[in-house]
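One chain follows as structure tokens, the form predicted on its own.
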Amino acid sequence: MKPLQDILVIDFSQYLSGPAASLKLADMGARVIKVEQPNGGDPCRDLLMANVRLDGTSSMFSAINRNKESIVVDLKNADEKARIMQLIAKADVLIQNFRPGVPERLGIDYESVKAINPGIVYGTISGYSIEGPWAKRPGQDLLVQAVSGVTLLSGNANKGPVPLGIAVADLMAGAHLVQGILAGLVQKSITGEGCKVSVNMLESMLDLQFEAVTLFHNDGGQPVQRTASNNAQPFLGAPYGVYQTADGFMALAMGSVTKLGELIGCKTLTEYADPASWFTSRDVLKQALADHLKTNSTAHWLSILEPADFWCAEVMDWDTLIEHDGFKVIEMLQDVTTNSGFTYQTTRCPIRFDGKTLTSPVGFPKMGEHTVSVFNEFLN
């Protein structure tokens, strides 16, 4: 039995942040019913990544909406609205990520839902909070990254802002919503009362940068200073970064610069004995290190550094990673199948309970695939 068995989630969310949250709940055993509007449903169904479709649907939608059911409801139709409200009355959790004002207009805001289901745990995600001058801005991942300051942490000093290559704002907000919903379910189990759980993408990105934000407010507000080369973390000294070798790339984490110099035979590094200089002179040190590491292969350097317990790793591409025993042993991939018989490979839930992984063979639903069966089950 999975931990959230018998928990019913009604999910009105679209695109990525809300569906990322409901996917985690589904993988932990909750029954997630995705509510889609007529005329296309969740726009993410057609949001292509690298122009790839899986059985006619975008790979992004296929990955983030597996293990769910789909019903189509026209919230502007009185009869259909009445039916969905009956379903909501029986739910444990509701999730939505509409822009501010839309839930009220549709009649599925917290107060309206609470009136028919006082025990509901109501989860909502916005882009920038529901208050202030940014409240009605679109909560799109790249835009939130741009505003949040995170794009100034990656890349070298002369390269301009660099966004993360994944939808980190969406995914962090989804993860925070899951945390809040689980806490709300615990509260409900104790008091019998539900609650409203609110997160927004901007605050999730600021929380992700808690170290950087704390530093900024305690070092006189100094601007972020990325290194001229091999930057990986603008607040740490050398050797922290990613370096090119004769045949690839490798990452070096925190460690003694002088010890590193002795291990790999780089004389310049051995001349900096004061740990404070590893930060103040990091541009010089990183350049010397970068030049030196290009003289031999990644495997050569790893054969020296790993036995000495110096923190390092090969930079792998996907082809290299999936063939490595370190990847194979965690069994992070699973095959899932839609009701139409289409099978595709995707990731599983990364959470283990009692040492066991959480998997599900259920692929993404066709739009409205479960409308009739769901309403027949719950309303008859």
Contents of the next structure:
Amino acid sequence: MKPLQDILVIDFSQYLSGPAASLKLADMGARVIKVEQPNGGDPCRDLLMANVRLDGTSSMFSAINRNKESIVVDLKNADEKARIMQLIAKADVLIQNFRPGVPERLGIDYESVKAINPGIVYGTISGYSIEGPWAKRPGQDLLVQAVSGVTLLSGNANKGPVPLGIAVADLMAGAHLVQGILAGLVQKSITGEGCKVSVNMLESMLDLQFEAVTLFHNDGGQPVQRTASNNAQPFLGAPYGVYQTADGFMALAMGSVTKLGELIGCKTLTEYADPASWFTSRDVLKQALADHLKTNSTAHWLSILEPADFWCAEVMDWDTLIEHDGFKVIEMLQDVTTNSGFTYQTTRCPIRFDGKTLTSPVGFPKMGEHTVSVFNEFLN
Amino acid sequence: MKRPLEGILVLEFCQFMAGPSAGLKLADMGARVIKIERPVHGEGGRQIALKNIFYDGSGIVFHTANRNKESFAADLKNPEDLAIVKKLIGQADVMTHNFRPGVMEKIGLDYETAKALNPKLIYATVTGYGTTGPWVGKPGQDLLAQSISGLNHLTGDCNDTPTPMALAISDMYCGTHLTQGILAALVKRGKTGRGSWVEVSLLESTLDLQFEVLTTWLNSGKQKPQRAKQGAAHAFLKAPYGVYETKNGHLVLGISNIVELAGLLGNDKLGKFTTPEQCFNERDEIMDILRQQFITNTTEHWLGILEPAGVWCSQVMGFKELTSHEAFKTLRFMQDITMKDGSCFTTVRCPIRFNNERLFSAKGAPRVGEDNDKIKQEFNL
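Would you mind generating the form predicted together with the partner chain now that we have the form predicted on its own?
The next block holds the full complex; its first chain is the one shown before.
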């Protein structure tokens, strides 16, 4: 039995943040019914990555919305609205990520929903909270990253802003929403009470940067100083970073600079005995290290550092990774199939229960594929 | 205010970041979290220094991840201490640990033992790379997990070396999965009365973070991700998605229609790009043309044209600009924390709101073993 078996989720959300949250709930056993509006449905269906479509639909949508059902409901039509409200009355969870004001207009705001289902856990995601001067701004990942300060952390000191190359603001907000919804369900299982759970992408990005934000508030507001080269964390000293070798790249995490110098035979490093200097002289140290590591192969350096338990790793790309036994044993990939018989490969849920992985063979739904079956099942 | 996880008792045998960040979320949502730490020095994360800032003897990272918790000092290799900890486990709802595979088996607090002590217990573990295979002994550290997972090839420009995300993304994302697994297991326990074993790893979580791009890559001939030449923001998205320098700063453009953008900017050079295919295939050329235009005027000027038209765009801010902005102040996201020695610092609160209320918790991180006496008495140990 999957842990969330028998939990019914009605998901009005679009794009990534909300749908990524409902995907986790689905993979943990919940039944997720995605509600789409007529005229195209979730716009993510046509939002392309690398111009790739799978069975006519964006690969991104296919990854985010597998293991769900899709119904089409026109919320502006009174009959259809009445039907969806009957369905909501039977649900455990509702999710929406509309802009502020829209749920009220559609009649699916928390107060309206609570009136017909007091025990529901109602989850919402906004871009920047629903108050203040940015309430109506588009909550799009790159825009949230841009104002959150995060673009000034990655890359080297001479670079301009460097965004994180994944929609991390969407995904963190979605991950926080799942936590809030599940905490709400735990409470409901004890007291029977429902609740409203709200997250916003800006707070989720700041939570992710809690180290940097906390430092800023306690060191007199100093600007973030990335290292001149090999930056991997602007507040840590040498050797923390990614380095080129004769045949690739390797990562070095925190550790003693002098010990590292002795292990790899880099004289400059051994001259810095005071650990405080590993931070204050990090640009010099990183450059010396970068010059030295180029002289031999990744395998050579790892064969010295790993036995000494110095924290290091080869930098891999996906081609290398998926051929590695370390990847094969975690069985992270699964094949899923749509109702029309189209099969594609994707990742599985990263959480294991009782020693088992959670997989599901169900691919993404066609728009409205389950409208008739869902309403027949629940309203008759 | 009432918090949703009130009454839930969590024992945290974790150190550093992934596990403690999960414990912090549970604590902020109302659970009682007791760190089980080795006597005197406590968990390893206490000594991690960022910019060499320490409060009450521990680094700022420790304080941010371990506020709102209690500490119980116990030497798990000492049979007497172990017996006490086992009695505590008998009364807990959740326990978490991030020891390397094999360590808890040796101590005698592996899942089967814990389950025998308390069949309703949720036993949750974090590893670096799972519990079998060639990487079992490898240190489960954030930068190493990022580097192995392929993630470094997605950030930065095409001529940059592999660029890690310069924050603890693997730890933090894995921490969210740990919290999710624990809470889902508690939901299940509410129905079945039985506990569960929840496992997460930095590697699996970092791969999950890449689930959209991995799915795209796996099903389209495994073409290498191509970062843009300059101002790259996402290897798999088409022009104009990216960062652009202006006369007085930087702006970003999100997903936008290039024809509409050309019209708004009055840019004739963009006129020949009309199809989505061109925006993928000629991304660098389009971004070059935009770059040449944006540098000629200020961020405010360009946003003044683009924002009213509904184009997804924004100025780029650092913490200074952000924290002095009204939009940030509206969030009331910061809170003051006081430590045992009376020192005080400002940090973030929980990003999840319940019934429109923010969750603040002013309690600072504990000293090692600070709560031993109280806990022994309360739980009859």
